[in-house]
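There is one chain below, alone, in structure tokens, taken in the form predicted alone.
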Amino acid sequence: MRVLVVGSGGREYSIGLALKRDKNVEEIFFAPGNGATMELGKNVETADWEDLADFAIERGIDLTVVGPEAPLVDGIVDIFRKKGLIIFGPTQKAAMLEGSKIYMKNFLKRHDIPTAAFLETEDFEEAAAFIEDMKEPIVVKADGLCAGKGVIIAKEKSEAKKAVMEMLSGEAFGDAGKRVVIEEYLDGYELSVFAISDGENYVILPAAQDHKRLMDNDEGPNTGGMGAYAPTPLIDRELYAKIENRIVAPTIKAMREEGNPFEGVLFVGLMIVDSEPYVLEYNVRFGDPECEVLMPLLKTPASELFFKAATGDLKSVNIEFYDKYAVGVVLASENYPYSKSKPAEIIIDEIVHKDLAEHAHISFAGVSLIEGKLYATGGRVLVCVGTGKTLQEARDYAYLLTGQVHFAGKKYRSDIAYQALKSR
């Protein structure tokens, strides 16, 4: 089989080892890549998705996994699928679940399923008048995409209303921010869950965390996450069928009967307060980081799972996982999230240890390769995944990593998974 992967982050390069190990996958390719894919398969430059669908088509490509949310939201499935290429992922419209939170939320209105009460406007004095009704902490969210980052949780209500004005008014995020969500706080715990969907029928991943702070003790500005862990002991039977049957499947069952059946991974991002589950948000693609953890859990191939989905035929797939723990640990440049940084370059030394090298390995990322060299260009570096009989043994190998990997300003958060070892 010859697969081709779209992305350029350590998510693609996550899923591409998982399609290295695969032995249904004989060549991978990516589009466009990044500086350490090339290790895995061949990177290709096209120009749109037109092109990439043809040159899928030239190469013979058996399967196309798209792995950001921005060609997804493009249309680059309804693209690929007029051409009879198989591709997984959601169409255009039903990609609308990410491309838009005014969307999101009217859905979630729609179909009652549990959410935090809102308001969707593009009115400065109508947001002002609905902030004063509020309880602080206030939560702004620009409508469109703003890869992980158009989420404001304003202290004050004068704080809110700024955040309102500078989205509004295109100072803050462009276009992406001309129409907004203000929305109360829930005070919980964030989980992240993923299902598999071809349109009918699903399979929910093991429930991972993320931590989008840049420092430890959740701390500092929101980034596109610092690390993450997966399965997550803060969650049991009783909450994961809750989950399923308020929130999963009347989703996948609602897409459908909307005319836009859901084929490809959903990610509910879920706020849970006195073991009850609210949806913050849904994506409509595996997480970064929470896809370098789940990848290495999977035991089922890659490819089958991916293929089956795309083709809707997920019934016929028995999907496992491996019965251990993984841990992800985020290295950033220097000035991430708040500006570019210099280019670095990456040394990483020998791995010597016998069980480090069995239970750890690095998915890169913001990562090119100049005249033979790896340097760190990009704002998240590499990730450093741990996997173990234990949360607390995977964690150890994912910090053991980290210290074998060296750049000017590296920078990551010591405290990945503190919430599940506190409570344990």
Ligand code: AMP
Second form
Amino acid sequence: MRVLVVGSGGREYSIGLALKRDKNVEEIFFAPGNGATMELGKNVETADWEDLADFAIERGIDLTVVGPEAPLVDGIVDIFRKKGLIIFGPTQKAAMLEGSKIYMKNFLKRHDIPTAAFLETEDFEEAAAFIEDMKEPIVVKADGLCAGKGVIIAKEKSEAKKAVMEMLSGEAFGDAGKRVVIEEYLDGYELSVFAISDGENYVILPAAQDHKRLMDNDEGPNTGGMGAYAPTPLIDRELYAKIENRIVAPTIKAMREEGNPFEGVLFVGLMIVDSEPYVLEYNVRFGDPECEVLMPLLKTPASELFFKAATGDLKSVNIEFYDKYAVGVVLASENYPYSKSKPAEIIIDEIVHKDLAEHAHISFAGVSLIEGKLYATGGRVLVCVGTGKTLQEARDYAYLLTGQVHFAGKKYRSDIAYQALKSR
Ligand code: AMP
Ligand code: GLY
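Having looked at the form predicted alone, could you now put up the form predicted together with adenosine monophosphate?
Expanding to the full complex; the earlier chain stays at the top.
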């Protein structure tokens, strides 16, 4: 099988790694890929999605897997399907679950799926009146995609009103902020649950936990994610059943009934409050860095899983996971997440320790190949992933690997998976 992976991050690299160890896959392409995906396959540059679809036809691509949300919200799946190609991901309409917070919140309300109480509006006076009646802190969200930055948690009402004003005026996020959602603050712990669906059937992957804050102990600004691990012991059978029965199953069913069957990865961002799950958000793709810890756990060939999900045939695959844990520690560049950093050469020590070589690997993200040398050129540079029979073992391997990787300004959190290890 020839597979095309759309995207350029650590998530797409980890999908590439899973495809690389899959015997059904003969060739992998990345569009656009990064400085390290070239080692797994070929990188391709194209002008737009139409152009990429034509490339896929020319090269006899059997399956396309889409990593990030932007191409999905743009309608890449619709474009590829129209040309008769097989592509794993939701259509533009189904991708609205991530593309518009207002669509998502109203969908949840319509189907009685638990979420924080909210108001959607484009009117400042209405927003201000709603805020007056709320308890602090207050959450303000821009409607559209803001690359993970469109959420403000305001400690005080005045701060919430200011955030609304800045969003509605277009000052903060342009058109993406011209409608806002104001919602109650949920105090609990966060979990990410991923389900792969073919529109009707679904399979839930081992639950992962991301670490969004930049610094240890969940301090500092929000980032795209500084590390993740799976499966998490923070979810027991009872909670798992609640998440499946109250959230995942009703979502897949409702999307189908509304005429937008959801095919692809449904990523449910949850807040668990007193053992009850609430939907914070949906994403319509794998999380990054969650994908980097889920792919190593996948026993079923990745191409089979994605192909069957993309062709409405998920029922016919027996999806299996290894009985082990994976921990991923993100190494970020000096100025992440504030501003760009100077390119820094990456030096990786030869791994002579046999166990480490066997239990740890790197998923490359913000890297470029410049004159044959690998440079850190992005915010999140790479993820050191460790696997093991226990979470502690997986974490130890991941951290051992971080010591083998060097670049100027390298920074990372030293406490990935702390909540899980503390809870024992
Ligand atoms: P979102 O993009 O909606 O997931 O929001 C980004 C982050 O903001 C989440 O991962 C949470 O940490 C936080 N957040 C969003 N909504 C709420 C809420 N209603 N209560 C508490 N925290 C929230
Ligand atoms: N790690 C969170 C995300 O990918 O949105």
